[in-house]
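Just the one chain here, the form predicted alone, laid out as structure tokens.
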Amino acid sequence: MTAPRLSRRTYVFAYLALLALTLITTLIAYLNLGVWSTVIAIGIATVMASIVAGIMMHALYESLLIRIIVSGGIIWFFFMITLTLGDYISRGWLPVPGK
């Protein structure tokens, strides 16, 4: 199997994109935007993830098993957050003696 072959440039532009975006989400860190703070950092963090991994790692370029297999990590990945956040949100439904 031969690995795709991406000019220069291209690596450039996605390392530029990722030293914008943090950047950019050091200076987030700056402004109170309340709520919004951590909504546009994982916005972020996001779209920077998905440069590393459909550019850096070839994801965009493989074969439809490979593009499979990442999807599958993440739907299982939202799943593991989904549980998470199910245990945290309904941890004070019982009453606990003594508090």
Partner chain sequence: MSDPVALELREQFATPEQQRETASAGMWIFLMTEVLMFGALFSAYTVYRILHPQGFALGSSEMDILLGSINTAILLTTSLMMAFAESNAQEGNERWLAICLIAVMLLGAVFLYVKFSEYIEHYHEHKAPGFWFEDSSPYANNVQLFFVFYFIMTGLHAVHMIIGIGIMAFLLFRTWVGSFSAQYHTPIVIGGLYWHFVDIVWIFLYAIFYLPGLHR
Contents of the next structure:
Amino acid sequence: MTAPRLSRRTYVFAYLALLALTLITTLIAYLNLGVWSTVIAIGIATVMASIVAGIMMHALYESLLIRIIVSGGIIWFFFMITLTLGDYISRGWLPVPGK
Amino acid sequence: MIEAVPVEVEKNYLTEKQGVLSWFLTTDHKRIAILYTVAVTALFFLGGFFALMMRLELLSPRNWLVSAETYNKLFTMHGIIMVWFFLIPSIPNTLGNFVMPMALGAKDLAFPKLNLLSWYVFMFAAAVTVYALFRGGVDTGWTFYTPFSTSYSTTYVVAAAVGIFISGFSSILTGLNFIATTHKMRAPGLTWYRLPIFVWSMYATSLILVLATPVLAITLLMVAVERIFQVGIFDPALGGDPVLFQHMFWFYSHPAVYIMVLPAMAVVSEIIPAFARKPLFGYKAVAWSSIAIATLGFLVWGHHMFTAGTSVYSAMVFSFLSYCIAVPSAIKVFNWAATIYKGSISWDTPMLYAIGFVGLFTIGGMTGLFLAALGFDVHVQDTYFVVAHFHYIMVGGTVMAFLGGVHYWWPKISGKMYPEGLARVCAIVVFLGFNLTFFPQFVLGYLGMPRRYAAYPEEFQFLHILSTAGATILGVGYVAPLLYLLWAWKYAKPATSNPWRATGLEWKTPSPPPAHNFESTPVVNTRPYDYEAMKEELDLV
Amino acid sequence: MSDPVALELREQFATPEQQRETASAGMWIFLMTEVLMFGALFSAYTVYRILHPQGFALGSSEMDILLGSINTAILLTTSLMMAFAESNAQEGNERWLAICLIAVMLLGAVFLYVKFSEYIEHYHEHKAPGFWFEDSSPYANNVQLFFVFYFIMTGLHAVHMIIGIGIMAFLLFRTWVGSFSAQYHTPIVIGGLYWHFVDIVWIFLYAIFYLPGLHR
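Alongside the form predicted alone that was just displayed, please also present the structure of the form predicted in complex with the partner chain.
After this comes the whole thing, all chains and molecules, with the earlier chain placed first.
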């Protein structure tokens, strides 16, 4: 498999999209949407990260191996944060002090 | 007149280049493996010395040899040295480094310079840690639990943490190297299902090294920041949470147990088929169970924290997942047993160690299930039951397999055999000494003897004396192989290229191998562990 | 004339293609260790933000959104320059490759300058954690915790930026001595992967440190 090649046009479009998303996420952050503020901020950040990874780093055009490596890192991060938060969120569900 | 023809001596990796610099600047994976072997052996005996001091202290119910403070430092330094500077690098960086590229039919690892760099990083880390030790040691236990380590301990916590932080880079570089090598450096025809289990298990180990180590690094960094600035990361008075430290620490340190035991399984999976003269039973199941262990190993860390104040629901999930990981472990044990069944077994030293491993690992694994049970764990938490359990896995498992692997590949590494009779006696001495040391500790723990105490009630003395006696025997069993292997390096009789008549590409090249492993790149067109085909070949000869 | 690609082939590889793919896989694996490292800090931050929502909101409101946004835009621009550097390398256009690398380094330096002036500002406002930290709100300890994570995470990111600029300087040197050609320019791609990744980290840091304090 040869190295993926993307045109400068694609990069420029990705760049403009990233700038636009930065502006959007900053403007939305001025609204108080409660918990949704965080969800939207992280959601837009994830989209932006995907554009950088997928196009600038051309992960979308890479071999299966690279895509497995990338998904591995992300899945393992979710293992960590899910099981850790699982403990903190479920504390206090049982009406026994300290449980 | 017959002209004298000079005998052409084949150059091998040991004779290719001469001089001290040729070792310290080498990028040959085989030489780096030997550099690592020297380093971890020295550190093993340093850690072993601390263990011996502890066992001597525990002969008497009162402090008679060392003070309680010194005892705290002894078990801490024993843990730190053994976990990070022996067990984690032991098999991957010595045997793995030596064998894996050859088992793949490759000339070297994918990144030879990174491999050398990882050794230097490791040595630097070891130097920093040993410095902390000589400046006065650390007394937090190898787990660095907060808030004791961050707010109360007056010992060299930061220096030790920095040492371990640096050793993490060495782990990451090795893991990264092995993963890239396994994916990209296989010989033509060597498909995934033709790989020896050794490579599969090393691959699984590397996954853990790469994915878990960075979390430890950052956790220790936070401990150092908290200790220096007292800014409340883990201090409840300032809004921090000590349990969060435990979450992050065990996210690394539980998978680290599998970093230690998966390579041991790798070695045993090579030895058992070779000495039972049978293909490994259930090859695919054994291969995938390594990956399953590496994955599930990340989902069970909460079982170290059942009594630490985590929520009941979280504890239930972790308990369930801990039971799940017994499944792939059991798959391996059953398949090894099935491989031995009706095999034509020869009781050479590597096989003795391998059989010992299977038995001791099974005991260690089964007691792990006790500890995964929420009720029973509360009873034996922080007792000698836990100590005995993980020593059955780490000493009975990893160290036994390490010794077995060293004997198995010794002819390939040194080009010499070793004294077989003496080695067999030592293998049996190690097995007996080990059981005498650690089996009484199960009983002690069940009776309620807590870990990490220098003094104890008199009723426990008999069991402690048994344990110390066993440790002495074990010590002899560890020193003897060091001595006779050093002797064998120089004086034993030369080995043939394949003394065990084993399959695997590393046996298809001379002993010791040439600098680039193979005369020509091998091509593989058979399944692994094809001892039946080999038997036919040998019968024909 | 020797083939430039063959010259760069290390002895353990059979083909240049194998070498390139291995190098790329190695870098991606390394980046995944970085994901887990920043991920651990991100998890810890999340736990504390759930435990102390008010303190973290107060801490975030101390951030200068203008400087943060400018820095985000600067980093995104460096990513574009890096991508252009790669295109120029593929075309064998060494002159423009060098110009793009210089642009990446300069913009990276501007980012660091802005970042450090922010740090100095926080220090003068007594928001740097430690004994000089002062806060009059009832959530002072939690605000301090927010700043601990802010300094560790952005600090670690800044360290990565400095290393990245070092890598760019090394690549520039190798471009200058003529190591790269349309056939062989793997180090540019590998270095680019690292640079883009540092960019991704900042995108998340911007979202968790700068944005939550905007609405009160």
